[in-house]
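Given as structure tokens, the chain that follows is alone and in the form predicted alone.
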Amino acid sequence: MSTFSAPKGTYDLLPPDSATFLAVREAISAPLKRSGYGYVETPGFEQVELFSRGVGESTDIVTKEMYTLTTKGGDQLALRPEGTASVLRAALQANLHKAGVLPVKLWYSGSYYRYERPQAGRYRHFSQVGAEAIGAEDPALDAELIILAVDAYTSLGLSNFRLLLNSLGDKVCRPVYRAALQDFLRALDLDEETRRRIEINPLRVLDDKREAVQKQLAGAPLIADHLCEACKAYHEQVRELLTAAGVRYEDDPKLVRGLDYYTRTTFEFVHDGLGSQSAVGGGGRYDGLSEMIGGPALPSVGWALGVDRTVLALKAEGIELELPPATQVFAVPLGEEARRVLFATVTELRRAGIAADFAFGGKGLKNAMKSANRSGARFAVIAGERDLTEGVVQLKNLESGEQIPVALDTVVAELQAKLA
């Protein structure tokens, strides 16, 4: 055993498991692909401030949760938290917005850290696969990127989870409510902490889980009676458009989700057997976060799904993806001349398309089997010095243990028939 072992609220993602997050992440990701969006890769470290201004300064993440570092030159950075801001860091910094068509439409995938006490389905180290579409204030677009993560939840046999909608407005009608709500909220028994954000953002208190909190929020303000008639308009045609595609959704007047920089459409997916982390993925608008880093006005929308998330809620609902073999044919070869041979037929199975490993080590024929059996191959393949004098080897089945000899110059296309 190591000296060592992972860091508090980290894991190792290791085989078998990690064979599943693989298949979860292709998933998620393969109706993006489908529908125009492009891979973006950003670094695991940004500047301090591109999320204290994005993020938001009152947000938890940012005051509580960011793993921040003073480089050797002095520079503050942070280990990304989320992915939104970075992408469309990224996204301004190519002029991926002047190239003359919009939206610009990006998918990505990888690691996000937040100092949080760990717990089941909330770790300080966790994996997403996130989309953003850049440059278009567009009902649809909002549908679109919806209908893709309900159908990659689908896709993955999921049929527990819920998708909660909710739109917090523009900065036209924003200004109203938040005023509204700041005076219910000034009256009520609450902490220094977050009477102080009252006053820097009264939204983020709506989403404060403390059940005494909650308790005192019965008769709060909502957005829903405070949009403008765009914003009502706008909202109505997305409901619609998810409607129209067989999305079924519940209205949440309560959700804001933890990130200052959404506007009008906000959502949320939640699976009920996951406890009170039933949150698997998110996201929403965000018209106004390029202005916030020092861009353009492109307004947008995007979400991310947490892959963490999602295969616990695959085993809350007792689902198995079926996942491609790891190894089908385990070639054991006895003897020098039998190693030199085989190593080539694996070679040349792997180069047809054929997943196929090899006894490495110069095992004996029982503890090269035993190997083979556990690999889980289908076929083993083996051959000794009698059987390469009459050129052939012996494809033995793994499942009912037949074996019979077939020739070397076509045990090739024997096995890619068989396991067709």
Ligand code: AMP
Second form
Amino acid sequence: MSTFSAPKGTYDLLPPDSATFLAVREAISAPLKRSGYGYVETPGFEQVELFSRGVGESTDIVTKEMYTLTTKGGDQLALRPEGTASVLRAALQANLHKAGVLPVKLWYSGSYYRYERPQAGRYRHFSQVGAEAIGAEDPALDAELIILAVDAYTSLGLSNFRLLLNSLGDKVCRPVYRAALQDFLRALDLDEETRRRIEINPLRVLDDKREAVQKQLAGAPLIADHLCEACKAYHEQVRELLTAAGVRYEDDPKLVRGLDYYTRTTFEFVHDGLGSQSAVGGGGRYDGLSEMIGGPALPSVGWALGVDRTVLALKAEGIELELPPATQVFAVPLGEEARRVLFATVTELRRAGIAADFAFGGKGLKNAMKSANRSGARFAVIAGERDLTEGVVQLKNLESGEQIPVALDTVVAELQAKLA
Ligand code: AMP
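Okay, that one was the form predicted alone. Can I see the form predicted in complex with adenosine monophosphate too?
Once more the chain from above appears, this time first in line as the rest of the complex follows.
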């Protein structure tokens, strides 16, 4: 062991488990790639203010959880705690919204950082795949994104997840609701910090997980009863489109989520096998965010799905993904000449698209065969001096144990045929 270990709240992704992570990222992004979403990558850090303005001055993410730093040049930067603000910033900076047709549809994948109290499923460094559709107000777009997330989970074989759905209203009805909620909350018996929150962002009080608070919230006014006609009609269309696509959802009138920028459609995916950190993904519409960060009015919608928790959800459901084998053929040379010849064969196999590996480090036969078996390969190609003088190699089926000599110059074609 080294003197160092991974920082608190983080973990290393190592083979073989890391292959599942890659497959989950791939499975989440696959539906996006065939739906017009283009890949975007932004820096791991941004100006602090992008997040304080974008995510919200009163959110836990900004007030408590951001990793901030001052550069030698005096810039205030933050490791990105989420993806939406950065992606929108990038789209605005590159004028993507002016360049072509709206919406601009983007997807991303990467690491995010939040200084949270670590526990199972909650880390300080975690991984998300996200999607944003920028510059269109259309219930079909909200429905599209939700359907694509459901399809991603389903393609992984997951079934024990639920979709919670709500509408947070818009700039017409939200302020009226906000005032009604504030009146209700001010009359409750709450601690100092929560009372402050009532004044800054009362909707977030609904999100309070403490039982003593939840009890008092029983009769709280709900946004559903305050939606304006336009928001009601919009939400109804989203629901109809989801139903038509066979997507089941649960109305959750208290779903507000931890970021300030959401308007209208909000949703969260929860998995029932994960204990307290049950949210595997979430998102919603953020019609005002562009203006909040200095851009034009660009109504938009997006989501981010947590890769770490999706992997945990697979484990909770006992799902093992069928992954392509890391190694299909393992070469075992006996002697110097065989090393040279089989190394060339391995290169040729790889160029022919076959996953091949080699007994490096001049191992003896016994150790080399151990490596071959551990690699998970279906075949070993073994050769010694005598084989080579006869122009053959030994092709061993590692599942059946059967071994046959094959002419050296046909072994690549032979393996291609056997592995096809
Ligand atoms: P959010 O940006 O908070 O809406 O998070 C979207 C998704 O990212 C969540 O549903 C989780 O799956 C994942 N996520 C958020 N925070 C963490 C964390 N600290 N550790 C692991 N996954 C997280």
